[in-house]
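Take a look at this single chain in structure tokens; it is the form predicted alone.
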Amino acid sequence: MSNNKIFVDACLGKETPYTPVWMMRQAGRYLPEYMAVRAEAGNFLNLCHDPEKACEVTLQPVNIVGVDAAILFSDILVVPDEMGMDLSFVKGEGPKFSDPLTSQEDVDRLIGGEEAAGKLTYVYDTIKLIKERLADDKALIGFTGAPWTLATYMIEGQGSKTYNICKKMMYTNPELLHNILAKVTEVVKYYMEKQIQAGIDVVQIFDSWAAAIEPGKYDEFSWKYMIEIAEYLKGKYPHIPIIMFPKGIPAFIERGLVYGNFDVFGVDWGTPMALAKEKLGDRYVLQGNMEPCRLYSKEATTECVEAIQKVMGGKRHIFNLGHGILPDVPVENAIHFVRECQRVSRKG
């Protein structure tokens, strides 16, 4: 591995120039270049299994917006996808699946393992294609969705504001709910496993869906199947960064619940990120935490990327957006914030 790119060195906690900077999202409808290659594929689910478009499209916030990492470009619904649920993507309404679990029967019928993450051969070619394209000093991002995100959506359908049918299974039959986390939870350790033997250098795990959980019930129903990804990749490939991304969950950071063996935590923009620094900075490097609506602003983002600078110093921090840049973000808006990450963090 390259021991040039500046993105990896601050995910392990070492000394860099500056604090790098990267946004979620950042491969998205805000850029043009995204849009014209999104309509040539025909469709979202086309552009993700598509090797060369979702490499273009993985490159171009790079190329274009000046971040210090590329993220892979697809969708964490592949996952279940490829292990036989029929996902499609309605336009307005988002992915959808026609075949949600309600059953252990159900759940049965799905492919785990290596046989479904074997399936995602078209996100291994993506990655080989960004490789030999990227250059040498950026680092490349491989992710997936957390189990208990996933799950949400394998057993919504769909997306949920209220999560009531999940959480209905959390308390009526949590016996189901951890079979199909479980299940989840092996095909993404050999999903992840087979990002970095194509070439990834960092993963992050992302639980967009995290706040939907109760704090007392979070470690049991997503954080422990998060560690048991992380400890998996970890036993195997030590020298690959983990980024946990836990999105809503301020109160689980406030008791003192966060443990496991990662690198990074994702700051989401609801928690406070002197509270993050005081509770997990000794134990890892922090990522975030921006509102990503300051980005409408080129005077709300460098007072927010100053602030941040304040509280972090310069020392075991990544600057990001604490969610995904939005689709109407204006391009120059977000140059300049990673401009501005750079310029307030650039020692000597």
Contents of the next structure:
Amino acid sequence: MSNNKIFVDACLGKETPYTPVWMMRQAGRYLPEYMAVRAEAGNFLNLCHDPEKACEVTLQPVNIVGVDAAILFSDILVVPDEMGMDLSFVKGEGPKFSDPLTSQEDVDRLIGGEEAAGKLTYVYDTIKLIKERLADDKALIGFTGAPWTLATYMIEGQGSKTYNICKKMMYTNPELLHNILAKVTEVVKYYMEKQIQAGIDVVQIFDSWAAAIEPGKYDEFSWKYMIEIAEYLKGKYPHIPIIMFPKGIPAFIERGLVYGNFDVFGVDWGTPMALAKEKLGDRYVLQGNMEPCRLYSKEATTECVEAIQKVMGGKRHIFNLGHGILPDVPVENAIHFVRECQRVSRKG
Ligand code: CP3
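Could I see the form predicted in complex with coproporphyrinogen III (CP3) next, after the form predicted alone?
First the chain shown before, then all remaining chains and molecules of the complex.
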């Protein structure tokens, strides 16, 4: 299949005229245009449920900041919400589930598999609208949370600093935790399949809370399920690149090449790019990994972009931040980052 999207080419390890760039959380509060649409929607979840408005904010960073790929505007937590958990976003406090999972009965009550995935119609409608309006040379990234990262919210009921409720389950009732992870994995497989059928060009799996698990347990409680999702999707849609982003697991990198049927490894900002290249660069295209707070300074940004370019040399690389952009970053600094990535890597 041929395409004219340099982002997709880069994911597949092909030569591109320059190294493409996007930013995790690129559609968000640092953009006044986003704040205006969110205000019209009333709140964040309404925005996720409204394909017209979600499409509009998806396209904003492409048009305003100049990134090479759009990422679907939604949230990882719409999945547990549609599985029957009651999601809300409390102002200043982040996401909350009113009835966190504590027992097998709670898990049995959740809606599973294709039925839950089928309820996310607003996501698929948003994707279709974006594809109609996105320039042909830009890619659309669809995404999901990793089962482990989703499970942390479903068990803790909210974000956590210590993950003690989840980890108590990990060490005292691992079977229950595995049952939760398996049920979420089933939904995510169908969810990503439906996103692909609606038109996304690339998949990203966010394991934002990978580092909460001790390295020796990571395979069992997270990696295994991410690999299962990738296997399923690659078996049916081999041309769709998959980006895996486990945040904060240098011990895992240290172990070297681990099998995974995916194309791109997202490197978080705490991992030196040179180490990631040495350990994983032959096997995977690498994405990343500027420390997001460098965006507060244009000089610090340019310095880092040049350093990453020096390591990667414009080969098998996608520029990105090493985690999400923060709400108080000046828009002009985000534009500067994108232009610098495109400038330093341009060939010929
Ligand atoms: O631009 C994009 O990247 C696409 C949209 C996107 C959002 N969330 C929108 C959002 C994506 C890809 C996510 C993923 C997400 N959501 C993750 C994984 C990525 C990561 O950052 O590690 C996680 C852990 C979540 C859960 C979540 N959603 C939290 C913890 C919060 C509150 C924290 C915060 O930043 O306010 C959200 C809310 C959220 N998701 C916002 C946005 C734009 C802010 C909502 C608002 O105030 O408008």
